[in-house]
Structure formats: C-alpha cells, structure tokens
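Here's a solo chain for you in structure tokens, the form predicted alone.
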Amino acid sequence: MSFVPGQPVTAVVERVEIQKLRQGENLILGFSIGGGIDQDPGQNPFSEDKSDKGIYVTRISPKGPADLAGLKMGDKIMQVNGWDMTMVTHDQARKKLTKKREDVVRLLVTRKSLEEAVKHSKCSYPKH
C-alpha cells in the first residue's frame, strides 16, 4: 500500500478487538509497535516503501491478547478506537494504546495477505 500524505488512503483492512491482561497496575496489550512520523522509515523492515511513516507492530507476545486476537506482526494500525494513526509520532501512538482506563483497544489493521487476497479475487472471476 502506498501512501502520500494529504491524500486519500485506500486500504484493505479488518478490525481487531483487543482484550487488555490486568496484571496488577498494568493493563497488558501484548505488542510492540515501531515507527510513525518522528522514525526513520528506512528502518521498518514491514514497509516495502521506504517513505511510509506509518504505525507497524513489530513483536507479537505468543498466547497473550494480541495474539489471541489476531493481531499479525507486520500489521499496520490505521486506526486505535477510532483515532486515526496514519500520521503520528511513535510517543502518540503508544499513548494511545496503552490508556489506563481502557480496558479494550479497537484497531483497524491493514495487512500484506489482506491487500493480496482482494487482489487475487478480483483477478480470479471466470472470462465467459
């Protein structure tokens, strides 16, 4: 997926609700993310296009709750409950996922097989 900033973003993607792990004080989401537009994207070994300074999840914790989820590590986060994340700092986008009164997160994800399966469909209808 490319993306050029001011411009509208077309994007397959699929919801992911993720139930917070209370573990004492903590409420624990099971990911790491990188990136986000005060990163270097030319580090981002998820991004194909090396100007893309987008949120990725970049570790999955195995059996905790992103895992359990669905949550893929490469995914990119469009959304966190409802909050675009397509331009924010990486500070912004881990504050958002980790408020304290918040015990789901909501995300709209985007991800590589996602985009290539509606690719393959709509190529793979019978010519008459």
The other form holds:
Amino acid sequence: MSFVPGQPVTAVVERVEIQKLRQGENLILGFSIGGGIDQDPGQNPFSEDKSDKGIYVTRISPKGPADLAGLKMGDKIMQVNGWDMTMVTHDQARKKLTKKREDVVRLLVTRKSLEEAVKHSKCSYPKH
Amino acid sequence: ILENQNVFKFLVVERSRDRHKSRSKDSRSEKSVTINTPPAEPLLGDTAVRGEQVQDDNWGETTTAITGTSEHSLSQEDIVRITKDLEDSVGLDCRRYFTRTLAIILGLLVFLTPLAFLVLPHILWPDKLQSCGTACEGLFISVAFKLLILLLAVWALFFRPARAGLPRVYVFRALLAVLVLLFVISYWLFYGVRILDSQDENYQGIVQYAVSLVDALLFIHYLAIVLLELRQLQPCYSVCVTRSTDGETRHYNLGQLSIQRAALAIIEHYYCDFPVHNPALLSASKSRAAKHLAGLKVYNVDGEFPAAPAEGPGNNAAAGIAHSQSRAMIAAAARRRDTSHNELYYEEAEHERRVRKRRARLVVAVEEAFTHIKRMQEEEQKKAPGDVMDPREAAQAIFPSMARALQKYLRTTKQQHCHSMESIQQHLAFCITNNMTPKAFLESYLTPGPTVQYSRDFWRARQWTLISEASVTSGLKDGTIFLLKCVDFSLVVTSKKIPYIQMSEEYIDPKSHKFVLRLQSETSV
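To test you: the structure above is the form predicted alone. What is the structure of the form predicted together with its partner chain?
To see the whole picture, the full complex is given below, headed by that same chain.
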C-alpha cells in the first residue's frame, strides 16, 4: 500500500456505499478519518508503512451508516465518489466526504485482508 | 570439627605476625622512609631550601635518609616505639639545624655580596678611584631598590612556616641553592681577579657589575618561583587514594610532582576530605571473619609430627604439607553450610532501624532544647538584668535535656569516643552564639566528619611512613603506586595520567533553529 514515486499505485479495493444519515442539520456518515499529506504519518496506528500519508478510517460508530455499509476500522480510503484520496490533505478529505448536496458516498477502500483473500483465491484455482 | 579424615593431617598453627611481616618486607625489598608532620611548629619542617634567605625551612638530608628494610619490618609495638623515639631523637634535629644554618649562611653571602662589591674599592684603593658621577649614583638607587625587591620576594616565597618534614632532599631547592652558590662564587672570582687584583679605577663599571649581579639574582628568584610553585599547578595526574581499613576512596588531580611532595599533598587532602577513621566500626567484619574459620579444627591423624627439625628434605615436605592443609581448610569452609549472610542481613537491617529511631529521638530533643533559648536584644538587656546568661552558661543550661538522647545516638553509631562532654558543650555554646539552628548543631554528630573537625588528640596519625618501590624523589608517573602508612591504617595511592584532550568546535547558526508542527488529527464525518 505504500507508493513508489512515479509508479502507479495498485491495490485490491472494495466498493463501499454509505447512505448519509440526517441528524438535525447535519448529514453524518458515522466514522472518523485520520491521515493526510499534511499530517505526521508515523503516528498512524493502522498503516503498514509508516510513511503512508493516505486517509485511514480510525473509528467507526457502532450501528452508524458506515458500520452498516461494511466499512471497517483501519481501512484506507482510496477514492470518494471518484475523487482521489491518496494524495490529499486532511481537510480536503473531510470536505469531499461531507458535501451537503450528496446523500450517498461511494468509497473505494482497501485493507490487508483483501489482498490476502485474493492471494488465497489465486492459489486455490491454479491457472490452466 | 573433623570433616574428612583423609584430608587433614596436621595441627593448624597460627603464624606470628612478626615473622610474616618481615618475610614479606624482605622479599619485596622496598624502601620505607619516614615523613614527620610536626603539628604547629613554624620553624621546623621542610627539607631542602633554596638559599638566599634567613629562613625557617629545613635543608633535607644531605647525608643518608632513613632507608633500609631492617628498621621498618617490625611488628606493631616496635613501630610505635620507634615513632616515639624519633620524636625526641637528637639526630633529626641536628639535621634540621644544619640545613637552617647552611641556608642562613648562603642568604647572608648572597645579600652582602653586591654591597661588598660596592664598598671594597672605597676601602682598598680610595685615592685611585674615579669619583662617582650622576649616572653612577643613579645606579646606586637602582641597586638599593632591587635589593629591597629581592628581599621582599625571598621573604614571600621562603619565609613560610614549613608544613612537613620530608624524607629526602627537596631536589629543586637543592639544585637552586647550588646554582646560586656557583653563581655567586663565579662573580666573586671574576671580581677578585679582574677588579681587586688590577685595582680597576672605573667605579661606574664596578657599580654596573654589582647591578648585573642583583639582576641575575632576581632572575634566579623568578626561576625559583616557576620551578617550585608554578610547575605543579597544571593538573597532570589523577591519583586515587583508598584507605585500607574501610575502602574510602577519593580522587585528586595533581601536577608534576615528586612522589614525596605528592604524598604530602595527599596527606593534607586526607585530613580535610576523608571521614575520620573509626576503628569501632571495623570490629564487626573482624568477628565475622573469625567465625568463618573458628568452627574448623585440624587434627593430626596419621602420626607425622611437624616438630621434627626443618632441615633439607623435611623442610620441603613441611611446606608442601602446609599448602595442602590450608587448601583443605578452605574447601571444608566452603562446604559447610554457612548462614552467616543471613545473619548479616538481618543484623544490618535491625541496626539501621535502631539508628533511625535514636536519631529521630535526638532531633526532637535538640529542637525542643533550642526553643528554650532566646537571644536577648540590647534594650531588653538593660531593662531586665536578672536572668541573663552568656553563651556558655546557656549551653550548660539546655545541655542536660538533650544529653541522654545524644549519648545514646553516639553509642549506637559507635562514635562516643570521638566526642567528649566538654567538646559537645563547647560546640553547643558556639552554635548558640552564632544563631545556628538545631539542625546545624546536630550536623557534626549525625555524620562522621573529616579528621580536621575533631580535637587535636584525634590527629594521632601525625607520623606517616611513605612506602614506595620507586625512589621518592622521582616524579609521579602513570601507574605509580605507593603507600602512606600510619599507625592504624594505610592509604593506597595509585596515579594515572590525565589523557590528552582533543577538543573541536562546531558552529551553530542561531537562525538555524527551526521547527515544524507534526499533527495527527482525527475528524469525524
């Protein structure tokens, strides 16, 4: 999940679609993010590579929209509604997630277990 | 207790201390010399002197020093006897007076020489002599003042009370005295041959000659300052001094000194820095050591008596048997299940507790006693002259209330022989006079202070013996080891050279101190 400058980032991603919940004036998603290119990557507890400045999910409110949609703590968000999340500041990420006009956010998230699942499936079905 | 019948064969005999000591001393063939440190006598003391003064310092032995192993490889009683003898011996005093008279003669010779140079022409050939012009008379003033400065300088450097009597000649002083003597003799020779014999008329030349003599003497004095005082100021060696009885260690930095002068400096530091030697504290470990081997007795089972005369092969056999016997004893002691460590631990814990309790009682008693005393102001004194006391009486008044607690504490910490009742009262009066708090009064009793703190009769060890394998006038080197022995204990001194320090610099631009903020924020969406 770390990037090599100049090379495209490849990852196995999962599509997660979250319906925003209306709470009074606000539309909430029910999770917290951490990370960003303006933050200190060494303090991120979820990243494998401590120089990874991507956006990570740090907390999920139980029974919130994100939880129901299947988002897990420690996921790295790669895209939000088509917007790239791998090279954004913390504030830009927050803005992309909390647009008032959008009711739904479609995230592409990646996590370690996805890679392993793909590897397992590759091994089980040998190539012809 | 017989442990193993095969191993023990002979009776264990305690070797006498005398034989043991002399054997070890002879085999090492070390030179032992005596340093006397007389207490407060200003006129006796140091060894060689530089000359050029009417002074108090001693000339060291120009003859032989007290060397030789035979004199000092003796038992304790003999050492004490010898110290007593030396203190009233005539030989030592003769040496001191001899050196002093030599120094006085040299000093007079040196001071009177320029004056003699100036006066002799007037006495011997006054008619032939050119009259002294202005420049010449100016030189008289110069000679007078330079002699005065020389006198003051010599007084400052040499007219000091001698600190100690060192065993050997003080090399630098002896060399300087010889230099001065040769110098003055050569000037006299020149004067005698070229001026007295030929009866030179040029008086100004003679006066200039005398002035040059005084100048050169001042320069020799400068040399004396550098050699005697300045050279050893720069620290060069770090010496580690350990007391043999209880392991107290201190480290000092010394410059380039001869071994005997280094020993003197160390002894002076010893009196100020080392806590006083308390033999009562050592008895515990001695009794433990005695207990270790007390339970073992070795019996002769096989019937070979060691009483046979030790000649030829019998001697070797006896030595070999003694070796195996001591090894057997050590093995047996190790095998025996020893619980003395347990006893030591609990004994020490108990002692600690007892000391703390007594100390608490003492502190409270003293604080209470001090509250009874109040200093009277001047006006109050005039108003109520009834019950006024001076410090000694005040001390005597409050002493009884704390005496018992103090005595118990001193007994527990085994310091009761260091302080007499009189000295305690004196100290109390001193503290009251100087407005000291109870804590300040107690400080000298709670911890054992340096030897300086106690009364004069505590400075028992005024007689020190310097034991060294190298010659005591040779300089300190890296790895020099010598011993300073006194009656009760000895100080082991080792010296190490202070390494050459290579220092480099690194410049930091004050504007280069810049910081960034590193955050990790968490936002909930």
